[in-house]
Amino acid sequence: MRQECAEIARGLRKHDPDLLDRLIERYHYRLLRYLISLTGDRALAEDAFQETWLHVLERGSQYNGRASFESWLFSIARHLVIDWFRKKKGVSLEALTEPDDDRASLQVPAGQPSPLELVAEQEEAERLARALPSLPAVYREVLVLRFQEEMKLEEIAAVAGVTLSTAKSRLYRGLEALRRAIEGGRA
């Protein structure tokens, strides 16, 4: 890991064409996920995405190495999301909480289901669709990171520019309000 960061690094401060290729090819799918679910607009998400490939193109030799280049990527276009909510909004991103229409359902694990558990587990993931919108953006941002994004909960504290514990703080109340959420039929 730690070697692949160096090289990834060493890589952006010769900007280096096709590193940059291979590194939007990887985490194409992943970083507009993300930052659909931080907007809730897929034009907006596609517009930051964009924005923050052209940072990492143009400051990448501030990238050190020493942290995941994951997480670097993340907090980039996080930033880039507040900063365009003040600049055009006058929100910040606690303020976003609204959901997306075209959220896609959560996948069904692999393997041979019956019928009644793909029915039952389509239920449940649209319980879950229907919740995470309804959560201040801080706890969806989180549970994002963590559930659909696997993050450590490190990572997700370097992503979100917060320490260890705000970041277990956030994860718990996020999971707590997810319950209440979807128990109390708000969902």
Contents of the next structure:
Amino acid sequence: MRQECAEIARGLRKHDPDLLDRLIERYHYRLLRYLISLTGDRALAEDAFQETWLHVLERGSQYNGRASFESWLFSIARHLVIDWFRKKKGVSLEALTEPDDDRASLQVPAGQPSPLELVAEQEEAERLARALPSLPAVYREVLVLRFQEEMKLEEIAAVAGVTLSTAKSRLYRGLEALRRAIEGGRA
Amino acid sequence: MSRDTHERAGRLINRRHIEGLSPAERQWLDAHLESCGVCAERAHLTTEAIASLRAVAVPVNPAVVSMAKARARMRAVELRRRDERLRPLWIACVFSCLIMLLTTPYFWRAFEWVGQAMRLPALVWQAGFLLWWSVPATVAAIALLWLERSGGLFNGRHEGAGPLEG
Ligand SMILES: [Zn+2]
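Alternate state requested, the form predicted together with its partner chain (shown: the form predicted alone):
Below, the chain from earlier opens the complete complex, with every other chain and molecule after it.
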């Protein structure tokens, strides 16, 4: 793992196009899933996906190969989305930092099916698809990193750029909110 | 059972999935869930929510992936070309710095000797020395400017940034 990360770091410093090809092939699904959960918007997520890889190339020399590549990749994607929302969408940075209440700041527009809804086939998945977009973006993010990406708490904190205790608190609150939303969907 | 007991169970149900429980806590929680239907339902719902979260599938448009690969490849080639253009310059810089470091004391003495031989004021031969000293940096700056003008050394990432720019 260490050696692999070091090799990636070396390749990125050299702007190796073949390495980029392999990285995109390997991480495209996970990156896209994360971006969809973060933005709640498929088109937006796909644009951010494209741009993330260009940032990876340009900032490749900043990756030291000591941390896991996916944490670094996801934190680049996250910064990009935050920047983008701030500049283009008029949504404040707080939308992706800390919600004041349990309402989502970056929700999927009402009446529009979210990408998650489109693929939900089973009853439970449908309930989740309805519940997930109703959560604040910061909760969706940590839940995805923890339970889909199976990241360690320290890695989640690194990606989200917060302290370990904040990452934990978001996870607890996110899990609680998710359970409540699913419970509400059942009632 | 007291309200505190159910609240503790609620906290442990979440903690089990986030940080993990000690054997004693696990034992306590299991015993509580056996005897408390409300907390058992809550635990079940939490587990189910996490399981569905893990099972979420996101459809991927292959065209998006291909486009990302093509754009990244193009940019990588651009960056490599830039690196190649910069490489001789870096080598020249390192080389000239080395020469400077090694020869500075000799040139200082040489300038001093010429200054004294020509009976020049100290300020004049010292200024001459400084001028000579700055030649490599000036040449490097000219080379950088020339490279930028002829090939766009820093024309950067904005080319083809595409969908995000609109
Ligand atoms: Zn109970």
